[in-house]
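Consider the single chain below, provided in structure tokens and representing the form predicted on its own.
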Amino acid sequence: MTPFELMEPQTLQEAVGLLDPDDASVRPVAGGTALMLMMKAGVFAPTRLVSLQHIGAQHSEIGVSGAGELRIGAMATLSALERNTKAAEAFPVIARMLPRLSNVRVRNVACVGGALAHGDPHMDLPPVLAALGAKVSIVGPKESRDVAVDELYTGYYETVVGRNELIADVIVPAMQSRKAAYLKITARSADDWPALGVAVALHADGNTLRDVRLVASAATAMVMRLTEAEKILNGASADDATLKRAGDAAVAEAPIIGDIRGSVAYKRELLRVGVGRAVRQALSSRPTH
């Protein structure tokens, strides 16, 4: 392994100051579960790593406000989020998703901010947060900005986060009477990378769907809203014909990619069927108040 400089700042702003917007070999590292694998494989050779482990305990905090809003510090581990009873009660879809997100060894180390900033379309957390309407707070050298999670990704392993910026917090709006589900289809074990991920959040007025947010991942090059399918679902009854039309619309609008977990044709069929299954799962879930 090529030698590199390891910096250990004590504050978030100090960490931002150690990043270089013009040098891709300078990277922040939180849990390091993905970055270390890239380094071992020889696909990334850093000149400097900026460790975020000592930037302050407040960046690992998880809290639910009285109004039901969830705030997650970017340095909170996936296991900490999984074990947080208030978050699980307010957002059961997150609690259901996390135990199948990789294995417990990874969840004990991997951080929420890194899971979002890495840009890997196979991650389970980003599509769920995107469907829930979450946003991230991004801190740069001069200012902070909020970005919706569904607008965070620009391509395969690409995000809008600059090389001298860091995700500080994730804010998830209250569920209120919404229902949500995440459908994960794997080709191997339950905690493996998905061949397809479909997340949905919606309001149900009887059997009529409203305010539907439908998000696909893993079968696509990045987390993406399925807006054409959403148009079909919104205001419609969740019957077989409507769900089939929504599945067909999703396949027509989503640029599917093939990989070792499935061909393009295979993943298209997964998405076609998966949209309806995810909506049905959401409808059968209990609403939070």
Contents of the next structure:
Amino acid sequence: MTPFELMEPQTLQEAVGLLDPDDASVRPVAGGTALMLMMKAGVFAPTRLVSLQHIGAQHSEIGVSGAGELRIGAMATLSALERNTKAAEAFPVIARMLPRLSNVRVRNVACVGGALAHGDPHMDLPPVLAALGAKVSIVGPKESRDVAVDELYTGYYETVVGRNELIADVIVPAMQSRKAAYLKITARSADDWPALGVAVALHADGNTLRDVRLVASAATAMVMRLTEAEKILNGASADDATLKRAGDAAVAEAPIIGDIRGSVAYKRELLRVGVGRAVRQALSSRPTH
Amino acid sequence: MSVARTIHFTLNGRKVSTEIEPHHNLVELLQRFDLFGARESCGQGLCGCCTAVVDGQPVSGCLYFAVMVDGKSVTTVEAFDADGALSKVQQAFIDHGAFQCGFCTPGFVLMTHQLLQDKPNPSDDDIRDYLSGNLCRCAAYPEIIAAVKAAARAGR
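Let's compare: the form predicted on its own is above, so bring in the form predicted in complex with the partner chain.
Below is the entire complex, every chain and molecule, led by the chain shown above.
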């Protein structure tokens, strides 16, 4: 890695002040696992990194409210979330996803906020949180704002988070009677970056699907909702014909990208069958209470 | 401007301090203390050869900024036989021939210590899951799993 200036602020506001809205070579760094990969690959050479380590303790709390809402401080590590039994009980879909997200060592260091802000469409956490209807609170130099996770991404490694803004918290609305699943398809080891991620959250009203939120990742340039496929699923029953039509609609609306984990043609077929499998997985998931 | 800074941390039970530049990783830091058990191999956090334990949690040294250990406690594989005797995990690896070339072994030994701390009686699945991020290119996996179970029986 090439040399850079390191700043270590003690507060969130101080950190925001050290960022530069006009300079892409100045970046915040939380755990640093993803950023170091980019730096080692030579695709990112920062002039300045603003380390969030010293403010981590104030922003890493994980709690589930009485009503079942999950709140995660952005500096919570992925393994802290994995080990949090209350979060795991309230959101089994998150608990099931985390053990296949990279390995123990990376999860011990990588942070929830970084996983969301990095904008890499191959990450596992963003599609799950987007399907669950989570939002993030973003702190800037003047004010804070809330943004839904499914509206966070604008392109490949591109987000609506400004260069001088930081994600401070993640809020996930209560599961209530929803069911959810995350289908992760890898082309190599089980814990590899996925070739396709499909996350879904829905209400099952008898045989009828309602309030379906369907999110694709990894096969697409960014984490994105599949609204056309959602329209087909909403109000329908999860029979073979409907799931097939939803899969076809997903392929028609999603901009698929090829990479070393699969060509465009391959990922298109993964998505076509993945949508139905994710919905079936959600329907067969255990209720949360 | 990259400016070297002084960091203070506990290394294998000993308080140490050194100057380090921000772009160095934990493996490079350990090398300055003549500790070569953690080796950078894949450089992407996938293989586990660079494993070190920071504040009781295993990390990939190749993906960990050295400055982040400031004020923390670092343990490397060299801590285990510091008193001249091998740890039960190390002995189990030898007894079961759980390596051929040995390049990946420090990472496996550290991860096994951590696994047994969290789960003293791990199942096969627990072992495979916990060690999935450690690669052995000699493919001594069956012997490694046997060694982990033997170490668990021996109670570390």
